[in-house]
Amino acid sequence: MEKEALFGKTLEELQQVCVELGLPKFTANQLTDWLYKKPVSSIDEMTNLSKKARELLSEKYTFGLIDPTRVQESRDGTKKYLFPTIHGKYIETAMIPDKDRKTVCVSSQVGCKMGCLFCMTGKQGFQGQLTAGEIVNQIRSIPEWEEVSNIVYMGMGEPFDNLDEVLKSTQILTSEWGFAMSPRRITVSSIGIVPGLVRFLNESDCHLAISLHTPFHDERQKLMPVEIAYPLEEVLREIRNWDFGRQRRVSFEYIVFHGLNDTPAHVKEMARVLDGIKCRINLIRFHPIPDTPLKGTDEATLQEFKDALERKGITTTIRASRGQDIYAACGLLSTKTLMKN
């Protein structure tokens, strides 16, 4: 039988492991220290545990780190890591340096079932859920892990479709016994699965990002089939009902497509539907992917669109394009790898 990984377990779960093995309960605190704070990768390196304790742990468990199988580095310093999964597939993780910040973009699923028209990951179809350990491993197993300042769940997959493991991973990242990161340095992005949204708002203090892409129902339905089950109107209603306060932020991701969602009518409608929501809009350049009719808008229109939104009183930024020379867009590198195998 394949041994179970310790990495990815919470303090409570590790306490249960210790009880089952007849180890002192405080051993769980020692384990979290080795798993999440120190640069080791094996149970044998946990030197403040007795030899007997290490033997008992090693009989049933493995440390659980997974190294990337491939890394590509862009001219701008962005790195794309390719990780194998327990499903025999691949996921992608991007490390994006920017002055004194290092942001890691993690995946939450293998493939995706949401079928968004503009997403390469969706074209792979759904292939499996990642465990909390596999999610956090994307941070812990890159060389820059001790320098990571921000984490965004904007890689492959829909986080709210794997919410149990996503919430568990953020618990590991933010708990004092874990990575002890501030939840204000973590953003979870979703296309707007309402039951998951409600639960996330109640159970997590991390920032929220919603994929918007158009304020019009019929248009959004063509781009994002989720609009049929969970219309934007319902998503915004839940967000309005939540008091984000001063510390927690909500933003909207908006990929700008040429001639589709970059018109004055879209500016006007966005101002209407977002009225009363304190938020930021992140405009994203679209870089074409295979088998889609969509095209990115030109730079002049993009800037004009941003200025028009700001005149409406909506804080708007244009996200810098990074790593285009290394297939940094979600799903491109893993799709190429799967096609070779």
The other form holds:
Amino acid sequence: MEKEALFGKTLEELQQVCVELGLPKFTANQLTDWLYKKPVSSIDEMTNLSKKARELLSEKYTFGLIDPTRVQESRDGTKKYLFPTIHGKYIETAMIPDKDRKTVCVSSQVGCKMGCLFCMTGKQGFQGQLTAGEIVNQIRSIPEWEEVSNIVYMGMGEPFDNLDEVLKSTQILTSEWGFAMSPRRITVSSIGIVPGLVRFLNESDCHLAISLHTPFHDERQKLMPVEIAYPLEEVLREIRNWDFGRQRRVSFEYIVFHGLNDTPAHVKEMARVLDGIKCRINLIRFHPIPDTPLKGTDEATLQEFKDALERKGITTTIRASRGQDIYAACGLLSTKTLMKN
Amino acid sequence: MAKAEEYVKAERELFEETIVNNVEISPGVFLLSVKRRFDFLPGQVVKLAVDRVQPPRIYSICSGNHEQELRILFNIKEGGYLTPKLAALIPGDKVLVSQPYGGFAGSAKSAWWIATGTGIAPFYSMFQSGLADNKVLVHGASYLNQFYFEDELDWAMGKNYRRCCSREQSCDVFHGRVTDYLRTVENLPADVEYYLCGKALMVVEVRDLLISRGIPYENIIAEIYF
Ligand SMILES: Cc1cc2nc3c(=O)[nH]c(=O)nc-3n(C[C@H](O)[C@H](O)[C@H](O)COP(=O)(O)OP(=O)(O)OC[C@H]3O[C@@H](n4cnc5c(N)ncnc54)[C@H](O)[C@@H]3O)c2cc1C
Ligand code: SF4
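After the form predicted alone, can we look at the form predicted in complex with its partner chain?
And the full complex, kicking off with our chain again.
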């Protein structure tokens, strides 16, 4: 029988493991220390556990870290890691250094079911869910793990389509017994699957980012099939009704396509649909994917679009493109070829 | 009350309907009928639930917009929450149904309708609503018994109804996947609309293929059963 990973279990689940193995309940707290706070990678290294306890644990469990099998480094210092998954598939993770920050962009699924027209991950279809352990492993198993300052769930997959595991992963990252990170350093990005959104707002304190890309229903439907199931209007209704408090942030991602969603009509409609929502818009340059009919907007139009949104009173930033030369930039992650081999 | 529970309770007002019929039309695939309460555009979806514990799931309407009954075509998902419960419903049982909504709506314009599996549902609704003129319907399935409504569609649409079966062979049926079939079509018209419905991989592969064959992406509308 395959041994189960301890890494990726919550304190409560580890307490359950201890009960099953006849170990004292406090052993679970020792386990979380070893799993989530210390630079060790095997049960044998958990030296404050009795030899008997370690033997019992090793019979059924492994520590559970998975090393990346490949790393590529961009001219701008961004790194892209390739991780195998438990079920023999592959995912990618990006690490983006910026002055004193190191942001890790994690994947939540192998591939994706959502089929957005502009996204490389979407083109590979869906090959499976990641466990919380596999999500957190993308942070813990890179060499920079102790320096990671921010985490964004913007890699492969739609986090709200794997919400149980995503919420478990943020619990491990933010709990005192876990990585003890502030939820304000974590942003989960979604295209807006409404039942998942509502649960996420209730059950997590992490920031929220919504991929908006155009405020017009018909246009969004052509770019993002999810618009048919959960129209933007419904997503915004939920967000508008939610009290984000002073600390928690909602932002909207907006890839700017030439001649498609970069017009004054879009600025006007954005101001209308976002009215009453305290938010920020992140404008993203489009990174062309093979055979795409879409084009990125030019720098002058991008700047003008930003200024026009700001004139409407919407805080707007232009996100720097990072890691484009190694296909680590936004929308470029894919393991399709590896899957086929 | 917690916000999540509120959402499940209030969301798009769910109406209690009585099951009129629930027939297994192919192994593991059911056609469920309730009395129709609202008007809808053929191609639209409803949300469906059997309780207020979990959020409802989304289903394409699979009946004509003038019919007395509203029907849903679904297959049982192993390990799924709702579909095993839906499959067990019998006439007289209750089900919760939302108002119809969604922009995957058929029209009288020329179009190609491309589906796999239960993705045929919105097209059958369009067909039953009198929109099948000027249409080509391509339906992909793994097995021959998964061409739901084939007798009717074959009779009414003739050569414009094209079946693609990837795992079994039969005369009149293309042997291969929908994408394989589309590759054999020499002149895919660029000035018609393409409606795609089914699982993600089929949708994205067909969409890529159409775009590579010169179809403007604006002419392609995709519904993914995620
Ligand atoms: C726009 C739209 C239209 C649709 N129309 C139709 C239609 O006409 N007919 C039809 O049959 N379907 C349709 N669907 C799909 C439908 O909405 C349901 O997703 C499907 O019926 C399964 O529902 P379920 O509750 O049985 O399964 P779910 O409980 O939703 O589970 C689905 C699958 O995911 C797995 N799963 C569940 N929870 C988890 C988890 N936490 N982690 C990992 N895996 C998990 C399950 O094992 C199962 O295989 C449509 C979907 C959309 C978005
Ligand atoms: S943009 Fe996100 S949701 Fe859309 S296909 Fe890509 S990974 Fe999936």
